[in-house]
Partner chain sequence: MTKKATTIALGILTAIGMGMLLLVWQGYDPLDSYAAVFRYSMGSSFAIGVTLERTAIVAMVALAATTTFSSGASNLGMFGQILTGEIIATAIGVYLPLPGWLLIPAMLIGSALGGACMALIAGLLRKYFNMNEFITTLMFNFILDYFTEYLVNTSMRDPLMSWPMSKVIAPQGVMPRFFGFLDGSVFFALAILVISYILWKNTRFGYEMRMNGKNPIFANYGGCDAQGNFLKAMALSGAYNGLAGCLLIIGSGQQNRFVPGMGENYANEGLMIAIVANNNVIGVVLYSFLFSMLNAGATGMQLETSVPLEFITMLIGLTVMSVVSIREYSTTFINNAKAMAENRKFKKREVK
Amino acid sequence: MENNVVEMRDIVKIFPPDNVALKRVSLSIKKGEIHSIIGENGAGKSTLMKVLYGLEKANQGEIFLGGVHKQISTPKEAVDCGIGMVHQEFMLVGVYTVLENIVLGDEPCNALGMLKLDAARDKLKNILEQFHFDFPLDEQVQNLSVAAQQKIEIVKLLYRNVDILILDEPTAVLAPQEADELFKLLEQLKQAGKTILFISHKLDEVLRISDTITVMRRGERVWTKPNQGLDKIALSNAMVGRDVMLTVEKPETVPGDTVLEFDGVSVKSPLVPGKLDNDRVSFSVRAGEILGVAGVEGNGQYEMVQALIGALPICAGNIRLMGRDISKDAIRERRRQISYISQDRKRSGSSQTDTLTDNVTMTHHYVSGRLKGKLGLLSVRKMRKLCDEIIENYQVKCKNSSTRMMELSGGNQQKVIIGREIELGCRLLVADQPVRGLDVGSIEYIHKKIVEERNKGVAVLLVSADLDELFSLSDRIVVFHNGRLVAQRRPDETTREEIGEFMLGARSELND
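In the form predicted in complex with the partner chain, let's see this chain only.
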């Protein structure tokens, strides 16, 4: 009991109106250990940690730190108790400098409230030296790499003398080599006496670094065991409650004609003048194949997709779809032939406050003749019929076609979107991070659907930050680094480490 630096008892958390995220969860953490909490998306691991960190208020339950009952209602109180959290989405103010971000909330100042930031520099120097950090304190945070930003988040916590660090899916945004660096840092922190809570759904990593593993499923803690004699199958079974297909069955196909061709395409950055987000990028996708696009986020993949869709103009080269140059076409024209599953289903892929029917009608309303009614007007009846078909064929769990999009779970929303896009019947399907943040069941299903389309002869362009996904689905993989395509490989001819090297620019196969 005394060894338990953290103990959470019978935590209940309900999100209005009726989403019970935590069903009386109890958890014990020992001092100085690296304790991983795994579970699929929606299992409640993030929520549990947010309760510990004071970002969410539990409806019931108690927290004990070192045997003492503590009331943690705000992040500030958590930090005062020595608990800190590094979130999946970084909580940094991009336009502020590193120094400003680190001291925000605890700024040194004089009696009048005037800032005295220099007083913090000394204390920071010690921390930076102890853990071998090296970033410019006066640079704007938004100009630094994602891995650096993550380290800044950790320094924020160390600056406040935090002893228990919670890391929420930290490697989701890192290349394999950057993840290795992070793990070394975690070891150092452990040596310095800190306790680490590591939330993840990546089983390899968890097995590699943890002392103890806790599995959560559907808002409950399944078990907690020391990391001895455990393997991926045991873990995934506990996470999902059944056998999980970790790879997708993909029959051999012979790819057909070239559907999409990028020929020397360059895209200028709208935000940073003079910067090229895409620099002479060339690749092609053929009918019946899946081309996977790998790369650390922010290396030009997003801009490539935007240029393909027509949202960003290109300044050199051209884009050809089935032989025809579409470089000057508006989005409206391109969408007649391109199905698009966007990265951000809430912002770009759907209208959250509208009904499913309204969401499904998008693009179909001018592309497909199915929705035409009397006098060439849209028929509401046919719109509903399309929606009902999609609900049935894509196993969407919802009340009916008049339900609002936001009332569906993430996985079901994505299924509606994918249903809509696939039903357009286009020759090219673009999928940008299609399963990010979804539960295992939805992931399996959506991967199956994507492979089904590929088998039917659709050309698929798959952009993903998840190397596992890319390796299991792609027929070929290309890697983006600094806006250029630096490598192309077949999954069976390469390894994750090799792709990681390309992602980080340690290697490159450019011709010039």
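If you're wondering where the values come from, they're calculated on a predicted model, not measured in any experiment. In this text, the rigid core denotes the largest set of C-alpha atoms whose superposition between the two forms falls within 1.5 Å. Numbering follows the first chain given and starts at 1. Compared with the form predicted on its own:
With the core held fixed, the Cα of Tyr394 is displaced between the two forms by 2 Å or more.
Once both forms are overlaid on the rigid core, the distance between the two CA positions of Leu408 between the two forms is 2 angstroms or more.
In a rigid-core overlay of the protein, Asp358 has its C-alpha displaced by at least 2 Å between the two forms.
Moving from the form predicted in complex with the partner chain to the form predicted on its own:
Only a single chain is listed, so you will not see partners or other molecules.
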């Protein structure tokens, strides 16, 4: 069709040796629309966009831009064709200024090869004025908020005259107010004639901003429809291929004794002299409750978790577990008492090149004797038995226990990790961003498991950048800002907007 700015025809992508990621996928994108692409992890949506952006090369198929056939083999070729991509992990250099980051890779030079930043500055000022950006060009990027950094990534593309923008999970670490600002910007870009390809797991956002929605499942396009009369149930069912429960059944419980207590805990920043990443943090978690921790990324939540598991030292206060001070305990000693789901399942939550059996054995091999044989050595039979039980009980989709971790989808990797940690049988479960980057089906299952632990009397510390997750699961929510706790609320006594204000530092009630 003449109005299609992008046409992808019969795209096939096979990852060696035989993983078919895309099965003859065809997709048409109209000029000047916001087109969302959704699907479970492994559905192929990100791979399809990487093919369009030149990060992956298709084994078969064609791409047409404005009706003209194009060969796009690299991101540079994509940008030259007017296609840009903002990745979930920002591609910025923290110690460079905003201006330096924007021109990096496309630096304006004179005939002698000398930088002409004044010309770039003039061009950028026009872009900033047109789209109402307000960040200073000479400020180091590391001093700006996550939301500002994301806008810088978008400006980088506008500076390169990109007309088609691919956004991968753009609101994953934003407060509600920051997400609202992003949506206003996307609407401005749309009105300016830009085309937006929006990848997200947040169905409310997809329904809110999309003109058209494409659903993918198992490497195929299920359907593409105008965003008219669609709802979350229709989208989730199409993504998963079955009915999905979008809310977690969470019965009322009476919390028991205090399991975890932070008492005036401070943690020094390893990067900035004199800065406290945690500043006199105090809170408690009781048996049979889920304490949700909210905050814009980079405000101390991660450091709090690392101090709890012993990866970062504290410089003031103490941490008590079941009434005992564990502030000086080694990591291995703490892990005897704490089940821990890391926010980075690939780097710190698992060993990607090892088998599922090896990954399940981790921590269990010294915490309990259940995997030891008669001579006190690890029993391969018992290790495999535990792994097989987790595969079955946690619905892990894999060939067998000898499968390498890296061969599983993100959701199935997380199920292995959660199974391993829950089977430790600890009184405290620390879940740091447990469903980040996962699809609706995996999220549904993992949320159910977390609530089951809470119902058994386990104390759960849940750290999440997703307020929907926190409001759905938490019995109480505390909010971090600038390394300090600034608020505590019950989900039924507050709103996402109020929590967002605390996250951004617009309000503060604690530690004043």
